[in-house]
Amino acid sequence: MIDHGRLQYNLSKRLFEEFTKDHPKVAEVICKVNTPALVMDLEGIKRRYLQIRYHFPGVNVYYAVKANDDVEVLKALASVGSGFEVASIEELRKVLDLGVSSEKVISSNPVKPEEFIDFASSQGVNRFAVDSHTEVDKIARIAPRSRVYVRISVPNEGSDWPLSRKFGVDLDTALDILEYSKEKGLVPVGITFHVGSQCNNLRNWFIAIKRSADLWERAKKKGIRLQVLNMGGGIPVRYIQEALRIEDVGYYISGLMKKYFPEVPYEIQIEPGRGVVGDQGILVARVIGKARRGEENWLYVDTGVFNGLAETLGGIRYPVYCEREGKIKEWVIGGVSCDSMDVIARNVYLPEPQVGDRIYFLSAGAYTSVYASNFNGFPRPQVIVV
């Protein structure tokens, strides 16, 4: 019969190996740090970029900062040329103290505080999408002349984390939206979509772009002339499954730009978060306490879902390894907080960890030290770059 559970362990200790070779910095400092701490390795973001850049050719990649937003991940991303995408103040001014320009900056978030678009175009960010009348009412008081890409919606079947269910419209409105923005004094300049993050499904990609070139060619019976195709994120990254390559999405959506979109955009974008800094972070924990409770083996660490591991909740599973030997049993990985709905993972294999044990959780380099807060009086991981 198949151990399951020994698969999965397995699985776990080959790519925390994997990773610890590929990325010795890293593996020099997670057994020294104070936990919990997110470990991240600043050349292998730059090599993850530069990899996406050359699997995506003549696309121009802007990060969606809200995946990892520590300055020094901003500023190595920088230093290779990377655009960023951003939506609020705060994330733009990180990225501008940076010496950023303003031209290599985009704002894909469809709705948008007042106040964030005045600042945004103070500083000569004018590239917002929309996908409301509103919005569009709202930047031509505040941002006159700012150029605008339309959302629309797309399947976000087989991605982990979907999307579509709060933003995008549908063809005929996205149109409709484009002739507003034009009448409104705005430039409308193109179309966005988000397949879904963590999307392993590629035909997602092929009715994105599929929808965005019937909605190009009718803009342009319009009188509208587009520029920009913005494919949003998407991009996978490993956890406890195999995950799409960034080649395989790459070459797969070349074909389909070559047949849908023979006149090529003036630019195409793409912005991801999670495919840039997922798999280049590690987040150390330490074992506090242990219990069985009835039937189950409950692991409590000194981080959880309120502290740093809030995608849990919505189904993103880690791959979780500590450096014991022996049986391996199935656990519970309880939170650090007392509410109850603080449980990190269910039907984990690991062999038994001691109190004060660290505990790692592979791939956390995205999502984690954002989503942080100190709830309970818990610390967020602390993020130390090497």
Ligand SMILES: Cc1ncc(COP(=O)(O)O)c(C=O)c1O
Given for the second form:
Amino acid sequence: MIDHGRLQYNLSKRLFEEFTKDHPKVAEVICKVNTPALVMDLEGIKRRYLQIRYHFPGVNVYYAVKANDDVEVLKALASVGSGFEVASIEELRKVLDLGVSSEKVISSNPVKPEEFIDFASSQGVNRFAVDSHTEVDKIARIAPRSRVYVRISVPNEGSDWPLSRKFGVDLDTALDILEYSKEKGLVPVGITFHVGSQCNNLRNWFIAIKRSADLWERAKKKGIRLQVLNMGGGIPVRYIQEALRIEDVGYYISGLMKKYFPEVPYEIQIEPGRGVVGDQGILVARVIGKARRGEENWLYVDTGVFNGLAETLGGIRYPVYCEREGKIKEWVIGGVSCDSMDVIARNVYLPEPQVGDRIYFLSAGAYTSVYASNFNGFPRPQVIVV
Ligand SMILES: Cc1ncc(COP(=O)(O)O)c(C=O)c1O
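I would like to compare: after the form predicted alone, may I see the structure of the form predicted in complex with the ligand?
All chains and molecules follow, beginning with the one already shown.
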């Protein structure tokens, strides 16, 4: 009979060994850092950025700062020429303080606070996503003559972190918003979409690009010549489940662009967050307790869903590893706080760790430290860059 527990453990072990071999500097520190800690590999992040550029030829990359806003991470990306996608005054300040030009910054959150629009515009950032007439009114009033791109809704099926219900409009409304923004003195420059974060379904890009091409033509017929296609984020990374490879996503998208955009847009953009930093970081925690509850073995660690592992609530399953040998058991991993929602993962297979052992959560570089609070007085993971 297939031993699924053993298979899962062997996979996590292999991923851990590959990660530490490929990131020797990270391997050196994870065995000694104070926990909880998120250890990020800056060279790995730069490599990953360059890899994305290579597999998306002719596409400008604007790193989505929300995925990991550590200053050293941003500095590393700025040093290899990345652009940045920001949503808040704080994110924008961090990027500009590094000496990044405002021409390398865009803001794609379709609904923005007025103070942010005002601050961005005062700093020379004037490219904003919109998906409502209200947003157009706001931008026209606060930052006249800005360039705007409309967010269309696209399928998010097969994405572990769907976003499309919150934002995006149908093509008729999108066309109307583009026309309306022109009437209001803004410059309608393009179209954006987001296929959902951790997108493992190429069909989402297919529909999104086809819809964009359709809108592009319809806008042209109305006298609006668009220039920018922004393809948002969605590039997946490997968690416990297999993920699409960057080369396959890039190849597929360039095929779609050739087919549906024979006239190449003046600028094609992507704004990956997870795809840049997700698999370049490892979260190191420590076992603080164990218990047998009914049929379940519980393991408690010094981090949790409120201290960095919030995405586990939405279904992200990090490979989990500890360096013990012995019989594999099934575990439920509980977080450090008293809250009953604070359960990091179920059906995790590991040899029995002891209190004080280190537990590693792989591929934890994105949407962890940025999500962390110090709920219940427990610390956020310290971010260590090597
Ligand atoms: C507007 C926008 N752009 C880019 C991203 C980054 O997406 P991902 O982390 O999937 O690359 C997000 C994520 O929520 C987003 O909302």
